[in-house]
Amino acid sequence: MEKTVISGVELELSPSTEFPARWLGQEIVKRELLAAWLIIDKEDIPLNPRLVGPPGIGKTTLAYAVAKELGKEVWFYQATMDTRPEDLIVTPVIEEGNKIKYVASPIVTAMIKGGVVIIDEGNRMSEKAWASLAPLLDHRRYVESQIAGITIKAHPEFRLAVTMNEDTSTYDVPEFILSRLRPVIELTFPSEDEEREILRYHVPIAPEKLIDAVVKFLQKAHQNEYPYTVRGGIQILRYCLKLSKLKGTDPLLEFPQAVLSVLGDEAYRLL
């Protein structure tokens, strides 16, 4: 594990995340994110954009793909209703011999390394947890670890984005935090052509007629304001192919069953 020393305290850093990701379609939101992270003057600092939209619409993929396009390492922090302030900054861990080591969170590791951190589903965190990040999200750009007794400043190249789902808010994020998480970049459902391209990219072995069926279903869902997204479409495609392989049938014949199994009765009725 990589380590660093800050104010005499040794910190063990968290590993970054690597996975294949490509952003397809909706170039406008990509440009908006790039603009938010841009530094245009030596006195300038990056903004902390808030990516909002339904679950499964690609908010995390967008942030990750843009970060990698900028040549940066990426760290993720999955917010939960149980997240504590120390979880966001530095956590003490008891080692063998009752020695204490300090582990930097993904957020702090990205701050130190000058990478990007994506805080996923940020509206699941409590006000108390968010308050510990307040000085990081404005011109001060630092955090304080009460446990380790140190102040950690963000590298000039550090970037942050927060995703928030429209329908999974456990807490109301306080205004003093929301005012720091701007601009708000809203992701909407892809167009028909964009949806087809995304499905082809993620499930290239799917026959075109099956992709067409999934795209038609998803577009009908969007028009009728159902919350089904391309994530569900990818799962439907994959399950169709698995059922077909197991049963020796045409994948298209398994489409209704896959919709029912993946998304449930309401989606099945939409067929």
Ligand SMILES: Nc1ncnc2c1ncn2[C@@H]1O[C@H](COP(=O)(O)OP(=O)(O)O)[C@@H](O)[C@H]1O
The other form holds:
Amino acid sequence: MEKTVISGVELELSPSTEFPARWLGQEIVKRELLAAWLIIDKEDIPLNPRLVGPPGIGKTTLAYAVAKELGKEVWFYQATMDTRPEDLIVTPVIEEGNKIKYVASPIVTAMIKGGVVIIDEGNRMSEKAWASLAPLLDHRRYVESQIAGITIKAHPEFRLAVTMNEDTSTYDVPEFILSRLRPVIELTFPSEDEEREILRYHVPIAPEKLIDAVVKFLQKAHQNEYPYTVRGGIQILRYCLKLSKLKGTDPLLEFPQAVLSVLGDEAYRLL
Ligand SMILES: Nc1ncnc2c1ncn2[C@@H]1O[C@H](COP(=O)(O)OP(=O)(O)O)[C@@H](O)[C@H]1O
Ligand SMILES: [Mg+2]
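Now that the form predicted on its own has been shown, please provide the structure of the form predicted together with this ligand.
Entire complex below, previous chain first.
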């Protein structure tokens, strides 16, 4: 494990995350994110964009893929209802011989290394947890660890993005935090051609006629304001192929069943 020393306190750093991800089509939201992270002058600081939209529309993928295109190392912090303020900064861990070691969170590790942190599903954590990040999110760009008794400043290359799902099972993030998480980048459904390209990229073994059926279904869903996204589309494709493999049938024949099993009755009725 990599370590560093800040104000005489040794911190163990968190591992970054690596997985293949590409952002296809939808250049506008990509440019919005690139602009938010850009520094245009030596007095300038980056903004902390908030990516919003329904589950499965591509928020996490956008943040990760753009960070990677910029050549950055990426850390994730998955926000939950149980996230405590210190989880976001530095946590103490008892080692052998009752010694305490201090572990830097993914956020603090990215701050130290000049990487990107994606705080995923940010509206799942409480106001109390968010409050510990307030100084990081404005011009001060630091956090304080009560537990280790140190202040940690962000590297100039540090960048942050927060994703938030539009659903009800979440906390209302307080206004003093929302006011620091701007601009708001709202992801919208891809066009028909973009959707086809995304599905083809993720499930290259799917036959074209099956991809067409899924694209047609998703476009109809978007027009009728159903919340189905490419995540569901990818699952339908994969499930069709699995069913057809197992049963020795044409995958297109399994399409209605796959829609029903993956997305449920309402989706099935849309067919
Ligand atoms: N524009 C896009 N380019 C490539 N993949 C995409 C795109 N939009 C969505 N996806 C894919 O859709 C799935 C869901 O995306 P994800 O980022 O997990 O959504 P969210 O974070 O909004 O819930 C992933 O497999 C992702 O790679
Ligand atoms: Mg996500």
